[in-house]
Amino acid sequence: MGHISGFSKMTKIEKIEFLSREFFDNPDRSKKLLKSFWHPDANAQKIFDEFSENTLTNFMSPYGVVPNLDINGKTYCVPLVIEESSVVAAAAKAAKFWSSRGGFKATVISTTKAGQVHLIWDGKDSNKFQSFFETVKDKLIEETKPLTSNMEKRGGGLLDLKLVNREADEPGYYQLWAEFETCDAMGANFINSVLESLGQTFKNLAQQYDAFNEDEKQVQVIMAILSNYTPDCLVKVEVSCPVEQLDDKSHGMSAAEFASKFNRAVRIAKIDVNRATTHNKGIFNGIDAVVLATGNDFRAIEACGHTWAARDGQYRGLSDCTVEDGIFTFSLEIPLSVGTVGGLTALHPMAKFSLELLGNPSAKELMTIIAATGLAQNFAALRSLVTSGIQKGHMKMHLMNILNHLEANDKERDHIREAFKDRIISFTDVRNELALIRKYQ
């Protein structure tokens, strides 16, 4: 079919009717499916509809928890929204493992966020432009007070403002570089509003600056936007214990050998980009799941984390490991920009539930929880990789998905679980075993 005209102006029912009619062989079945995922509370559904645009229904994802995650002496039950079946179990196992070895130690290093007003100024004397900025800097900051006063009352606001010369990269290119503290808010709307105000004021003041000639008074604002790269919004989390406390008969090796192999696996992720990508994906399995559960922006956090992983020019694994003087230490230092007030955290009922489950943490505390969950997941994945291999545990957890796909009944499920308790699980083998059961039933 061709382009759709006026789709956004249709009601939700009209959109569903139209799409079901145009794209599906069985329109009634598609309409029934979409409506089956509507919230039974019409007011709640209205909230979900208004989160996005052209909303038809809700897309469900599993909501699970990791109990016994000890961080700085406090025990959390951490919510995760993720469809990968092995992630929650693996993180829970790692949390339990470290709960008897001192738990996770976490420190928020800094919470500064940044944004830029991207400018073009075609004047010839960059020193003159810098002098203009120094002259109007206080005025620029003063003009943002109506926007920053409430944040300042909470202990945040606009922290610093400077002019950055980027002419070496692009003719006439400068930035107004602004740094912010947004306290318990993620702060994107706050930051962007302040930046847009700064850009407009800067442009107006340039037109009034007597030391500029007519050409120099022309400042072009290309855009004003926060940066999702937040290297100064940083948290560090680690676990540590004597090497002998890593002893576990299920590893099939000594504690010293396990520590050595684990350490080597982390180092490989530092030097090989192919391994680093998968290594970091495992960390974000844990991080993203908590970010989603608490109504935060996992796309921004992913983008920032991957940029951080490549900050020295090569993409590297995000976690670190040392084995020194008989002590095993595994750590993660990562930028995390999150909020616990405003936005989706205040509107989504499950996001509010998640934050209450976590004890209504501050943004700093939530940073530690998210980072610890990422490190727990990474530890679990690496422990499997250097011992039994990743597939043994992963496929056991995946077995339920296979059985659902093959539409196994309860009796068949019990038989298959028993049959494969000591076998390597593959889709083909499960399907063949199920076919044998059904043949002789």
Ligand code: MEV
Given for the second form:
Amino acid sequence: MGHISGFSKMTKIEKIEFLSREFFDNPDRSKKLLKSFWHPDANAQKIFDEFSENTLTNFMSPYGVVPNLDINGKTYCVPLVIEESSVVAAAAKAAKFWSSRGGFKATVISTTKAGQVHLIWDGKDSNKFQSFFETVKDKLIEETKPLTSNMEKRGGGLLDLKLVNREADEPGYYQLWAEFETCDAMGANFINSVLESLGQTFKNLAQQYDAFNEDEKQVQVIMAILSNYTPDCLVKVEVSCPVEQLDDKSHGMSAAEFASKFNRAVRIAKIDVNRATTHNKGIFNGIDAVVLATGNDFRAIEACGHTWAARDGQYRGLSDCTVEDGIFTFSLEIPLSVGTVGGLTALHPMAKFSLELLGNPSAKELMTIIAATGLAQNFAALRSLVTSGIQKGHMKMHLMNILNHLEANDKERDHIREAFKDRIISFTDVRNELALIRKYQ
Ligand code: MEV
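I've shown you the form predicted on its own. Could you give me the structure of the form predicted together with the ligand?
Every chain and every other molecule in the complex is listed next, the one we just looked at coming first.
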């Protein structure tokens, strides 16, 4: 099959018919499969179809909850969308563990976001460009008022504007650097609209600036876009308890040994990039799942988190641990730019449901919930890693996937669960055991 032309112009049914015919041995089966995942309510399905383009159907993922996550004295039932087995169970276990040790303490440190208009100005005298900027700054801000007035009424808006000289990195390169408060919205559309307006006005005003010669009047706007790196939209969450309270029968070591091994594991993630990547992946298992469930942009959150992890030039583990004066403290400081109004949060019925489940939090409160889930997930992973190893718990949860893959019936499932209660689970062993039962049934 070569290039397909006119695909986007086809109706949804035509697209399905076409692809099923062209790519599948059994077109009827593919059509049936795609349609089986449509929402039974055509109006609800239309909403999903219109989120994206060339939509054929929906791709399901499990929606689960961590029921008892205590943050700042409030108990949350946290929704997670994730397909990986054992993530929800691990977070729930960590939430329970910490609920009897004071819960999670979270603080929103800052909520400012930034964006840049990337400019080229080829004039020789950067001071002259700076004076031009100072002269037109108020006018630039004034011209954005039609876009910012609503946000200002809600307590946000354009906070600051400056000209940054980046000529040392690229000839003629400057940035209009704008800072924003977007309240309960993630604010991407708001920020991008304001930036585009700033770029256009700046370019026009340069044309009219008498102190510039004809060449200097030429400002080239390369692009205007928010930055998904939001180091000033920062939340900190921590758990803490006396070391002796880490005494937990299930890990089979003393509290002091556990604290020491755990602390080492966190430090290893700080110094070794291989471990740091996996360590942070575990944190994002929790973070992304809540971000998805609440209709936020997990790509933006991830991109930002990884840049933050490399902020001193080396990619490092995101969490911190101390064991001092008999007190174990485990914390996570991370930028999280999320919204609880606007975007998908209002349109996706399950995102709306998630926010209601969380008590309709403000964006700041949601930052604390997401960070705490990330830390809970990281605690659970490290706890397993430094004690029993990760596979014991993981494979127990994964057993369900193996049984589904092997199309085991209820009786067979009961048998296998019992048979593998104290055995190491592997796909081959489960398959062999199942073959044995089937042979003698
Ligand atoms: C698996 O999805 C995540 C872990 O690998 C995280 C970690 O190693 O810290 C368990």
